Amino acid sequence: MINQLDNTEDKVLHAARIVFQKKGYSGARMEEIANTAGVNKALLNYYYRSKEKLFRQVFEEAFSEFIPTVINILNGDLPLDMKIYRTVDVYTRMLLKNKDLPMFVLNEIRENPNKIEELLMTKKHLTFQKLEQQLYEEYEKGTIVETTVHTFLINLLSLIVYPYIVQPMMSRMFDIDDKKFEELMLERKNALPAMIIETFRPKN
């Protein structure tokens, strides 16, 4: 909870986030910041001076707590289908504690491509060569289809992210409550890695 945050400054972020990922950066409004935050405008303006400046921290934030997460994963050592299960159940803890953190990044990187590119333009070393030869060694030996490493991610985050980005209309559809959408989802992490295994088998 907010008001059990040691500062100020805590506060504010946090409840810029709750108000940015709700809103997005056009729909937020420092004064609706501040309020969330219990703090009032004067302070909050002198902590930040401007949304631009606030809503850049938290989404880049945001966007490092979404993007690299999967980058150190899958660029590791591990096996490819170890990293697949070890993706899945990373990123579904970290979704169910921030269910609109998918729509939030999708949201500001399709109205503002400007800043994400510029925010990209300061994460170069954020690669996926170490994969890329992975899944080379893989097709070579006959483990998986011959795949491209944007295929191949494509697949996994698609199949990951999706049920957050649509948890609206499912609830609504589906009378599906916070508490039941939570038990589906970890149902579904134990079923899916092995589901995105098999896509990428060869077919006798």
Second form
2 protein chains.
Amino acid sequence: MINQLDNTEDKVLHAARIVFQKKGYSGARMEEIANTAGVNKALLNYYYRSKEKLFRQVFEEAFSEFIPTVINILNGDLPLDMKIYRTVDVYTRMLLKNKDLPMFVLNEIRENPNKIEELLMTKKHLTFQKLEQQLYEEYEKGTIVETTVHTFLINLLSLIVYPYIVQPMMSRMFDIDDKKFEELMLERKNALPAMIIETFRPKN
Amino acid sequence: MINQLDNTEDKVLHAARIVFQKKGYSGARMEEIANTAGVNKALLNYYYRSKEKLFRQVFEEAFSEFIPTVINILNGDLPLDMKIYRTVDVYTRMLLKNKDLPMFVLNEIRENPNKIEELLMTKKHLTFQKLEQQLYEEYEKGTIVETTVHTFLINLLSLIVYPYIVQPMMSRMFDIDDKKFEELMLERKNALPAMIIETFRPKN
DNA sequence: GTCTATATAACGATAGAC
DNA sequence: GTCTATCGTTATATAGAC
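The block above covers the form predicted alone; next, return the form predicted in complex with the DNA.
Expanding to the full complex; the earlier chain stays at the top.
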């Protein structure tokens, strides 16, 4: 139940975020969203016309939170190590508030890529020229190995995001509750920038 | 259509693996599985009684492929660097044959943790004593920083597994087809062991 | 705007002929 | 073992009263 919000439209949207992000599009039920929002089932259709339309609103919002953050930082003017630091900081903060977000976004793309095609297309052929140049400059200075933007993005994001992806499994296997998990992630946040840059350390 | 297999029961199971792993339990349709197998819808129930039972067979198989592999290696007797090398090798090989496996397993756990609770419980309170001891010995030798089994597992697995998790998104955003992706992963495989151990490199 | 009642469609599962 | 036809349930969506 969500009672802090005043108007029904917002209550529904907020409940939809929770339910869709936990269950995915096909696993979510309109009735569960209605119950979570504490409103009548029929009102979801009154405000959003269909499950599909309600979902799109939730998904597009989530997608643009998951992706553009990092793009803006990495395409900016900071030195490389500061970009890493900033990405770790911004992402960790966002993910701790929204642990299911990566799984939600990535799973919907896997499950129904065509439905989301247009959204992905707006990001297609993304270039990271500034970043690419920085990686090359650091390589010439001898501070990192020769690498690609792809490899850099994957190492950076995997070390930041993966814990939130496996959290539902890990927390059960190792008895880590939500509070404990947050503590671990805050500790990890401090260690992460060094770990990330080390993955590009030159041999000897 | 799958015609290499002779008997219907196997055709269905094979098709179920494909469809469940792409769409998840709630997104999968019995009819799609039947069509993929090239058999009649009613035969799925004839052989497996229900969607739920067919799913469990597929999931448990996938889960035991995703998890125990790494446990056996990490609880074995190899030196630390060889454990990393072996894990990278075994996992990469398995994942290249089965790109959707991590997302499938992890998403079902998120979407319906109680349904899978028993399975997770069999792995509960997993201990990695041997590994823990090794990490401590390496720390005393000064070859790595002080760390925990959790952190070690997360760094190791994130750098190995994450690319397969984001592949459906990345491939569309950067025009990476399946062949190109496999090439990238085979290259990455060579670089990975060093990258992983470097995340634990002592400061200076 | 919000409710109850109901239409409509999708899907899993079964009966029964062959 | 395999098919067609159909039942029963569940979920989305709408109609219409208040």
